[in-house]
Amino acid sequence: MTASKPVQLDVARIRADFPIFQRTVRDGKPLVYLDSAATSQKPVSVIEALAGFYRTSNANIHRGIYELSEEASIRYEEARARVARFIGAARSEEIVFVRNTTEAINMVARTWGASRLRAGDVVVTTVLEHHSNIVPWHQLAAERGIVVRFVDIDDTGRLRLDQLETFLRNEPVKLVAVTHVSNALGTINPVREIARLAHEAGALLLIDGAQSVPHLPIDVRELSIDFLAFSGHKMLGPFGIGVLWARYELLSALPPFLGGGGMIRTVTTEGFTPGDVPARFEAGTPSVADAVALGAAVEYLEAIGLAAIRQHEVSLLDYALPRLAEIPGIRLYGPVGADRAGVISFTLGDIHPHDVAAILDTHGVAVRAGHHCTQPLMRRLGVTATTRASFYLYNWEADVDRLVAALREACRVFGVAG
């Protein structure tokens, strides 16, 4: 019995329900967006979704014995439910929502890392990854004398998974972080197979979710990971909403994150006593608002379906990158083959990027440039910046036939030749 194929996406259809492309930049030319790994754009169901809750049911949630606190507070909890549904979690508690991705990570340094790490005790990163998950460890290496590990790519942008067993192997490794999804390169981990490795060691595996919630099916518990950071701005929703999953056991053996109000069930002059998770970790007045948006943009990407996101994504590249690959001077980085997500990322001659980027927007293109928050691996791959384009759902063919055109200019104003 052969597995049925994604339905092809309705580009077309998909575009209409985002009005960012109805306007035009530089002159009057159609936006051509390839910047979603920095940040996706919104459906009109996210932005009905976020204005409508101030229009309303805008209250403060959990303590009002009003009727819209508590609308406002089933919604918020509708949304934390929603979310865990969509990675396939365990239940809606082990949901705590924070700000972005950089943060949930911080969550996990300064609690878990916190109260369970000791001078020597190794934590095992990568030189793939966002500056979220290297700095807070760094902080810890400073604070508590814990060692820092990374693991190196080979010359395709593959993690050297023979480098991250010899680690687990000889040295008191309690924590493996690793990215998912580069933001930089589009390298798929294997985080199955890292997550064997880190448990049989007796590590734990915290995952940066950032570019691939948005992208790929996710079910944590057939992942078999400990901790999962992700940010809702990257996946159809607001800004300022995030999320940090971890199995309940963990969360509810961990201290609080930041004191004051919500987080508590009592306080007195002596101390306090912290709630049930999640509420322990999420002091103070939270994100309604951002937090039910971003139970709507859930709902989008269900509606069209992860699987078929991703297959779009993989036809997009497959288009791309022998067209990008024809243009003089031009260097293409990261793996080629099923572990690459829609990110590309590039350098074009002796052109610097910020110029390559520059010259897109006269074209209306939109990308990034830069070091993508990722020094290390800029600097394992020898460059100080790349050009990068990413891909998402509301991307189609001419997007690309838009880059390789602005991008021949580029060559043309520069002198680059073949």
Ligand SMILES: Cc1ncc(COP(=O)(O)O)c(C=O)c1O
The other form holds:
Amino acid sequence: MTASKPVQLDVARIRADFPIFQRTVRDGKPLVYLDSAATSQKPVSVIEALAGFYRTSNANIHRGIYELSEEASIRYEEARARVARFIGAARSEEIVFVRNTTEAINMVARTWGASRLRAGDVVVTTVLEHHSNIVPWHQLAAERGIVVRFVDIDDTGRLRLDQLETFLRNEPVKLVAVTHVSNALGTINPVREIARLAHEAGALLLIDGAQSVPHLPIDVRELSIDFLAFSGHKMLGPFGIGVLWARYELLSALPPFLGGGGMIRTVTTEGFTPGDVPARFEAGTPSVADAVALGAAVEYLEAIGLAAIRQHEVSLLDYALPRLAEIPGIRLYGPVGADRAGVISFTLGDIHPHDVAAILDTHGVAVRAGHHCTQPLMRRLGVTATTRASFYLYNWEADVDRLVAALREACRVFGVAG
Amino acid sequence: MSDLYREQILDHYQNPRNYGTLDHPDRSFEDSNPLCGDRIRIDLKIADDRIVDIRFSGRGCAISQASASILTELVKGKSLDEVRELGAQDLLDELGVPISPARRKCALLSLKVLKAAAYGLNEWPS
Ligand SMILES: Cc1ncc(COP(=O)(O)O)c(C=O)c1O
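Would you mind giving the form predicted together with this ligand, to go alongside the form predicted alone above?
Now the full complex is given, and it begins with the chain already shown.
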């Protein structure tokens, strides 16, 4: 088989699948949605899957001996299998449904971390991380005396792998916990290389896939990672559903997380025995409808193709970066090259990012301004905040044009000159 | 042009009134808005229960800084009782631009800091 070049996306047709683009904002302006790194918009097939579940299949799962409950259970497990195939998992039991990336990482900290880490053990993370991949490790440091180390970036926004190697060589590193794609800079980290370094030193690798699973083709076995965390709501799915993936053997060796119904084999007045994987980690009634709708989101993404989506975002970056660079007083952050995702952080003169975002908003352009839950990174960059535009499959060049025009207007309002 | 950034706001942002610090303030307070990182400090000189001099310093978005500048002009010479009477809406009216719920704390940080400095009430003005 020859690798064929991905076909160009038919963005007009894709946009027709997303009902939100039928509305206008700020007195009749068409919506320019450039905040998909925060959450994606939803295609009608996902919205229908969610509503449809409640309309025709709603029942609790795994419990009732009746048709509806059987049907709900089947649809829940079908969604699990679909997500497993999507990320190249060896078996669908390796998919643990959680609420979001944050919960998935916390689950690793509370199960693997709490059962495997001793005082003095080291978890290496990076200054690029979202707070959700920092705070759980700080919590373990406070409770158990583990040590958290941070790999720095260079001035282009790329990880300093030499520092990672130094930590791995000199310290008892048990886990490397790193984001695949930076939500603030768009840096795509070299996961395969990081996995090799971590494994050579006997450490496991946790990948925060919140910004990569929605945008890049991912194969967990090919990447050779140990834990993968991601959120449904950033990949066309609903809020309230996310995934922790880990190899079956690894998951099977871990203690449960929350205790309650669904996660046990037996309970007596003396104690309990935990259930199998993944039920062991899904205590209580799960978000069944949200999982089913996530399955529909994966189906939509697969139909378009992740390689094509990535290619589309690369061409939007190629279109946007030189046009943005011409705006007076703009400063663009993040690496330029093949290791850059569709995320553009910038500052504009000395205008506060909230003022930039507020002016863009009056033009119907939705972007994010703030620290993006990456305060250590902001400090490293020497800024309190940036404005961030992020792309997805439904964005097109017209969105970039509107962004650029609105930024030029912000320059005029605030008198920023080049 | 945008409603939010009318000339008055931009003028106070770019040419803030009563900007700086006082050498020996009678009262002084500083606070920040964790959401945006806006930061404002207010120094007061008080005589006969009246604000006889005021300075503010800080950094942050145009709304927070312009609002502080406008507030200093509004309260200079006023009695502490009059400052006590000042509510959130009074300051929002002075700003004269529509403030969305997301920017309300930007607009009101200066009043919060003033009230904390003047009589120790450290909470968001209503
Ligand atoms: C890189 C990264 N990690 C983790 C998260 C947290 O995701 P969630 O809020 O869905 O748990 C985000 C979301 O912004 C993110 O961008």
